[in-house]
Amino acid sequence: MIVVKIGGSQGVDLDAVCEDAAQRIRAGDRLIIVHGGSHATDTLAEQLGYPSKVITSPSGHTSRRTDRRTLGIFQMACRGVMNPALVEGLQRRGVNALGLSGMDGRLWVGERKSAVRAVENGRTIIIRDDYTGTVETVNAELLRMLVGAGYTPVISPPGLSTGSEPINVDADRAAARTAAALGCECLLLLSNVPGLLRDYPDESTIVTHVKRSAIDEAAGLAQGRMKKKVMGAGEALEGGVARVVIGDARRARPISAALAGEGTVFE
């Protein structure tokens, strides 16, 4: 099995992803598709008059400020926009795709953070009404059963807290945890850039290979959400995944290109 995570940022070519996925599934590959919904959430939040807010941790990682209302908008964007778009695109190409959220069947479960630290105007603040967490357990048995029955799971956040609340989980890191739980050889993280860039946004500065011993150095190069992708790559390798590729979801045959090593390869 191969876990393919499709970024939720603007510019991703969902048709190209679905076409390539369908061709590979017809050729015998078994895929688990994971996706985010950042751009769809931002767009919907603006339309609803409740714009998204981003917080930055003391370590420099950025994330969505997820109060309860934002969580509801996030769910609408992921499950009401991105997930059905991917399921429709795959079904039109003959793939029996099944849309799921990380809550369904307790697919992704983790602790809800009791407090989130963020830097605001140069000082550290504590946020206690945030609905975020990190996936700690994956219902791999459910995914194996679905794939074995001929379905292609298409999974989106949110996950489920240990207290059975929805939580905003990072889709890159959730995909990494999923690939590790399934014992996958390869994890693909497809985005709206060609890979990790040494000098963002100059795409000619792509870093083509990162050894697992150099993950921390690679994280130092990453900007914005790329930090989470590099973190996810490191977690997948630690979990037993042999190879992670950050590839370009704007091009034709994005899955095949990433499998061929086009992008940033972590191993």
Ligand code: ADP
Second form
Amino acid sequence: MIVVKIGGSQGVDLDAVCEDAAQRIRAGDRLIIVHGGSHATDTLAEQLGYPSKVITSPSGHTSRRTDRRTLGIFQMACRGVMNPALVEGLQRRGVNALGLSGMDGRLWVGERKSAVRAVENGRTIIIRDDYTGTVETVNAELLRMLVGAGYTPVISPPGLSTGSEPINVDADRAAARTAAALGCECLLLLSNVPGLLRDYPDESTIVTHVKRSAIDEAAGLAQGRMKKKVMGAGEALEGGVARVVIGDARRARPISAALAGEGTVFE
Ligand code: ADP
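Form predicted alone done; form predicted together with the ligand now:
The next block holds the full complex; its first chain is the one shown before.
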């Protein structure tokens, strides 16, 4: 089984992803598709007059401020925009795709952060009404059952907290957990860049290989959301996944190219 996480950023070619996925599934590959919704959330939040806010942790990590209203918009973007687009793209090509969120069947469960620390105007504040967390357990049995019955799961955030509330979880890291829980050989993180760039945005500076011992160094090259991908890659390797590739989803046959090692290969 291969977990393929698809980004939602500008330039990502969803048709090419669905076409390649369909060809590979017909040839016998078993795929699990994961996606996020951060870019669709930003657009929708703007349209709804409740623009996204980013918070910075004391250690410098940035994340989406997810109050209850933002969580609702995030769910609309994931479950109402991105997920049906992928399910439709796959169904049109004869793949029996089945959309589900991390809440369904307790697929992605994690602790909700009871207090989020953020730096605002040089001061550290504590936010208590945030709905965020990290996936800790994956209902691998449910996925095996679905794939075994011929379905292709298309999974999106949110996840479910241990207290059964929806939580905003990072899809790259959730995909890493999923690949580890399923004992996958390979995890693909497809985005709108050729891979991890040493000198972003210069695409000629792609890092082609990262050894497991050099993950922290690689994370140092990434800014913003690319950091989560490198963290996810590290977590997947730690969880027993043999190979992680950050690859380009702006091209034809993006899954096959990443599987062939085009992109940044972590192993
Ligand atoms: P997705 O929606 O595909 O998951 P994100 O926008 O969340 O993608 O993350 C990918 C983005 O990370 C790239 O579009 C790029 O703007 C940014 N980025 C930051 N640093 C780097 C880097 N060193 N190499 C590649 N991309 C980087």
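Just so you know, these numbers come straight off a predicted model, no measurement behind them. Positions refer to the first chain, counted from 1. We call the rigid core the largest set of C-alpha positions that still match within 1.5 Å between the two forms.
- With the core held fixed between these two forms, Gly122 has its Cα displaced by at least 2 Å.
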